[in-house]
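Here you get one chain, nothing else, as structure tokens; it is the form predicted on its own.
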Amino acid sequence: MAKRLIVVGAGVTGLMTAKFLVDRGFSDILVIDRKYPGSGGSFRCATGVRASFTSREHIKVMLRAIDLWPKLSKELGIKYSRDGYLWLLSRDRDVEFFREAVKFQNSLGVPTRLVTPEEVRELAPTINASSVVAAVYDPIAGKASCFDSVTNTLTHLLARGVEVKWGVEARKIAREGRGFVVETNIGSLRADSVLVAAGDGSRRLLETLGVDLPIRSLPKHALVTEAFRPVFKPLIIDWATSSYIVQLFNGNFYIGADIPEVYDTVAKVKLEFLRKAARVWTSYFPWLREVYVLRYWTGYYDMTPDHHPVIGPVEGLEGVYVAAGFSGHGFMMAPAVGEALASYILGERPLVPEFERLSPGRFARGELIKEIAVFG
């Protein structure tokens, strides 16, 4: 078992894995964030979280997190509730791909089921319905706080000994003797193990160590109105537009949508982004066109070839683990992730055997797995 540990990363990810260390008596931890907590993609995120995928890899680590979500709220005091995913088909072909999806969902235990228009209009009070064909309605799925689950897991490590440093950016990851050094603005930092889960920052740290992970950074745009009563629960995707809209908490809409944009370049607002979110979601809400937009912001998801995150110990660097390349959805897995992390940690197996096919040596084996539900 490792002595010392430092997390490189103080999005929700690198604090779960923190949270059942601790748990599980690792209490020497340190995590550093070059910002500040959650101000990566964790604070940026759309909260939804579901098994709804196309991979046996994505639906088991989703079902795990999904088990996970509830008991978590519960302990930690984070807002969570399962209000479905509804996703929009207006395609015939589209409607063929997703019957399919459904049947192979379901032979995972994923409930999900294709449903007419009418009742969408049930699940979605408001809308107009006109151009669906069919939708599929996903019951198990649902939203998180990320704001909750970030802040109060952090306050639980506080409570627990374990040390948070924000404003603290690691440079370089080196090897010194049977543990590591990592380079920083505020000096060296030394211990027996490092977890990297830095976001679209991890690939550049990795590389230090001689590691090369094919992640990139693909720019991404979000918007959120001011708030109002409840008016639907479910997340709902338009897959014909790769958007999404979904009522926050607060009462908030948060809006995805996506529009072409070039890996590895910085993200920058733009008009086209709010265009295709207006036009999309006042068709199916013309009522939409009386809301204001509080706030747009830009962000990353960073992405691998095949769309799965990269978690587990780095082959040839015993010592050193990963997480990233969530391709959008490390939010949503981060309580399944932070237990698997925890068990690679403590020197034991992950309890869903799905984490092994996502070790960062797949890429090099010639071993991808393919998901095609990916949106926004």
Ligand SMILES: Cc1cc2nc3c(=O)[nH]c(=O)nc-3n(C[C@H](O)[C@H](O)[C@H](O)COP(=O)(O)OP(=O)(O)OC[C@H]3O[C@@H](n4cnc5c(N)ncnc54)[C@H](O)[C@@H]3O)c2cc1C
Second form
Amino acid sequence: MAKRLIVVGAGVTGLMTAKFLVDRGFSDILVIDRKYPGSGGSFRCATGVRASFTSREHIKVMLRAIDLWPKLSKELGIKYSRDGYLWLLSRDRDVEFFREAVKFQNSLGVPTRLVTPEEVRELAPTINASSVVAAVYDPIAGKASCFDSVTNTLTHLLARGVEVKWGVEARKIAREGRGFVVETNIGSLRADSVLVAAGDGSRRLLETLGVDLPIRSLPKHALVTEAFRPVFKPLIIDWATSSYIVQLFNGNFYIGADIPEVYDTVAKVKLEFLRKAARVWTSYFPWLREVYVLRYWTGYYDMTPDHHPVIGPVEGLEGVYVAAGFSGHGFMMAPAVGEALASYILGERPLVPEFERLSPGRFARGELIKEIAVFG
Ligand SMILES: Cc1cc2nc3c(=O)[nH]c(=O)nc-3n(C[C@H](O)[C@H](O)[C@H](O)COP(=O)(O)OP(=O)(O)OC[C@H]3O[C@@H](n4cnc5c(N)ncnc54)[C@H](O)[C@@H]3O)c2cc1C
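What would the structure be for the form predicted in complex with this ligand, given that what you showed me was the form predicted on its own?
Next comes the full complex, and the chain you just saw is listed first.
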């Protein structure tokens, strides 16, 4: 029996989309994942949520997501807090750049502001801010538990009759009559429509349909320390070194730091990452020298040439939808993306018009967007 919709990928994007659909009465959905729900970027991410971007598209999408996060938090029991983001700037040229960025963000309703090193010390107690010239504070940014976001959404779906199968890898999608057949390791699955929300697996899968999207996987690194009592609230970014630290809900510090990497290669643990993460963050928080690292893992950013995701119906292939290429921001956007995709699948236009600028066809049309505030 053909399903109405197959969602390939049980990450936060695929699950949230299924949630918005079932909540609107859409039934007969099958979600498949080659590993298990959350096993892609969703369980590896730093959990950060912000609208302090430098493109109108990112800002508008994220303002909608920031409206939705507290509602989802209440409805699904997802831990979420607006603890802010603090962008540390140690070079005068960066201050000039962020001064303009803040003006742009303010013009679109994001209340970011430049703050002094003294205010940095208040916002991040115990910090050694001697190298900080200024910082940008984003008070509506925050964090949400990635584990709650996946597992609680999954529970919501299972309770409403959505079928979710893991250990099922989609290897090929082909048109069959008015619908599609998805070839998998457990045989052929049929559906009227297909959503490809397969993170770094999306490009290869879409190629089997003749769709070529410029999405490349970039290895990323993250570590988590032992847990402590609350020390500081915001997610803190060191802009000059493209590194960040956040204290998670259970007290562990999560640290990410950019190191040179090669696109489309297998992510491997590297001592260079640990050295950089330790160097940057022990200089800001010298007491971190005494703290144990519990785990270090790798993952991928699914990058597009303009650092914006590819979202919506695939032109010329009615019934195929895509949500991939999040370029490191797919967790925070998931509620707005899920809502928008549900609208598309129900034959409506998305509530936030900027989603239409993120269509898969923009690359062929040369309508790339610019975003600079990417880090980690
Ligand atoms: C270190 C790190 C830190 C990050 N920090 C943040 C952050 O602070 N904030 C933020 O917003 N984002 C962050 N991100 C990015 C974020 O994790 C991703 O953008 C987001 O999780 C994407 O969710 P997704 O559901 O689209 O993809 P994924 O979570 O990757 O899910 C895709 C799923 O598809 C499955 N799959 C793939 N191919 C197939 C196939 N052929 N058949 C079946 N299943 C398949 C995979 O197993 C996977 O479970 C970070 C990423 C990393 C690596």
